[in-house]
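For reference, the chain that follows is the form predicted alone, supplied as structure tokens.
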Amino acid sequence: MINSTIVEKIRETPSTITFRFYWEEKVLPGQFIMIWVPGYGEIPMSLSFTGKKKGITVKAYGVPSRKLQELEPGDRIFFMGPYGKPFTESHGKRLLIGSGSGMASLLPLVNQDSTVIVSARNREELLYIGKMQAERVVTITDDGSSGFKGLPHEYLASMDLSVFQRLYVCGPEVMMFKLLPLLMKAGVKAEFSLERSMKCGIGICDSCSIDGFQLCTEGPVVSIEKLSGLNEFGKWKLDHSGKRIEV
């Protein structure tokens, strides 16, 4: 078990907090760590900052993540990793599409050649707006409180996607499921970072599988070609107890 001291705590949105800590290990964009929350188990977290001063951006969506958010600078953070397949590096224009806390996985990819689409329920939940040095940042909100009112697939339907060398997508599975046919039709190179319930992070428990494809070892980054062949994507998943439920 690895441990480090939290050196910075940043409130990003009403529901998300970023913790910064030092860790010498090389981590590539898209990889994740398994964080141990004493008394509450382990949860997977993508790295939102991958330099020497690492970072995770935690959204409060369950008991372990809420307990994790209670940590303060000076507290210790315990984890294992890094795990998983990272994003493929690309050159030239790139389009990043992040919804909700999914922007955390995409932040390390942002550069001067990036167009970034950030979506959330409302203006207050938009992640990293004003912090990204990108060619263009577009905001999309469900309620229209910032930028385009609607959903990412509705906005992308009017874009010329052929100008981008590669697309990177992360967010709720329902959002990515709606984007998939649009991107398939456009014939673009794209990668998706998926999230499922994970208990081990090393391919033992199989709780993160989609049609037998294990996200922890074979993902979490999945090519558009591979994703289009996964029949359970956007439809079924396993909950933490192993019960098969609708997405």
Contents of the next structure:
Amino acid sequence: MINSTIVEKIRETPSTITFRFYWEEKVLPGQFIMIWVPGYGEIPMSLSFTGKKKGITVKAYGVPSRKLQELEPGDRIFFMGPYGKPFTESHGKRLLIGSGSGMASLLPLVNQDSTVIVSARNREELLYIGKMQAERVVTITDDGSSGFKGLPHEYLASMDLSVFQRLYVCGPEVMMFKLLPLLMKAGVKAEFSLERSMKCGIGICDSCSIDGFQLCTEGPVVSIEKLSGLNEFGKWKLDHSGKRIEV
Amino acid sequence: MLQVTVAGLKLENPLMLASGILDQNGYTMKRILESGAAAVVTKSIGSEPRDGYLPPVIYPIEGGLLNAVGLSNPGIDNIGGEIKIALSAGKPVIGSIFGSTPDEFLKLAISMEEYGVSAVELNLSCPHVQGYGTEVGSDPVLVRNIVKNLKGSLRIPVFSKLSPNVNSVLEIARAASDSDALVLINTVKGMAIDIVAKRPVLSNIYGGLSGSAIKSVGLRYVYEVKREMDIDIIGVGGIENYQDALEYIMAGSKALQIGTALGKFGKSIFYRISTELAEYLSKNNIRSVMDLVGAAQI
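Since the structure above is the form predicted alone, I would like to see how the form predicted together with its partner chain looks, so please show that one next.
Following is the full complex, with the preceding chain placed first.
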């Protein structure tokens, strides 16, 4: 296991906390690590900061992530990685669409040419608002407590997407599934970061597979062309036992 | 040239996917068959769904992987759909099953036969779950009864996958001699400790070691069992290239299984090794890979 000391702990929203730590390894936006919480489990986490001072943004979800949130500066974190294929870099205007904790893997892509659509259940859960050096930040909430009330695909229906060189999307699979037809129709270049349960990170356990592709090694970033040809995307996944369930 | 017949089963080449690696989703198994594997063995399936152990369940170490996945599986009633998807590749699928009694194995095997598998592989060797695997597979009387019970009731061949973590592999191999083939070997029990965290890495503490680190152990058992018994053997443990494959074949294996190496080399390993094997055979004027089975026995 690799280990590092937490140097900073930042409360982002009521349910999310960012931890910063130093790790020399070169990591590209979209790649992830497997964090070991000794005694409580192991979870995949995207890097929300990819410079020398790395960062992860942890949402309280299950037992390991709750335990991880209890760590303080000076405590050690243990992990393996980096894993996975990163986002493709692009020049010119880019549109980032992040829903919930999906914003974490998009944060390293934010620059002054970026329009960022941040979506969450409510105003309190919107991530990184006021912290991003972007051209424009748009907020979308399920309950309308900030910005547009609704879901990203509903907002995007009225946007001119042709001005963007590339779109980057990360969030719940159902959200991305609803977005896909609209982006295909618009004919844009887009990449999606998918999330499924993972046990190994090295392409052997079959937990994160989608249509025979392992997201941990052949993803998690998937192009719009590839995504549109997948049968299981937005429909089927396997649970922890390997039983086929609806997404 | 690469065609083999093992336990009466015709395979286009000697390479199958080993149980436990990339074999719970039907689409993944299908893709592996399309990548050049002659057959796939499913993840070991039990009577009921099991989530397995808390991660970390897989930990890479020098020379291989330690795993204690904990027999996670969807249960026999939920695997038929995945097998159907895998079978659409038009190649054999082998159903791996685990149970604790002869009757439980039989029930699972009959369901597997109904799902259309070409053979069943009995997991008598998982090293890290109480009541199953090695705990069953280290009792020669139980092993004999399980295999006998199945052989009387199934039309498809029965493979028995044995553990190196027993007093005498040969004794268990003899107990399983009614099988159509023996699969040698499952993982070697081991563990890893993180010295900074000062605790075992695997949540189950102990796991099974696979990969190149165990190749010489696997070879030894294939060789030893082949020398003592007239039975088809499927060799598994640390195969990464055609030289490893040849060693296992010359020790006495008619077919081979590959698992851990997929993490290092990806799915193309099946195509690569079979191409290299064919080149080797041509270069050395050997008509069939079957001619080399047991060639190193002295």
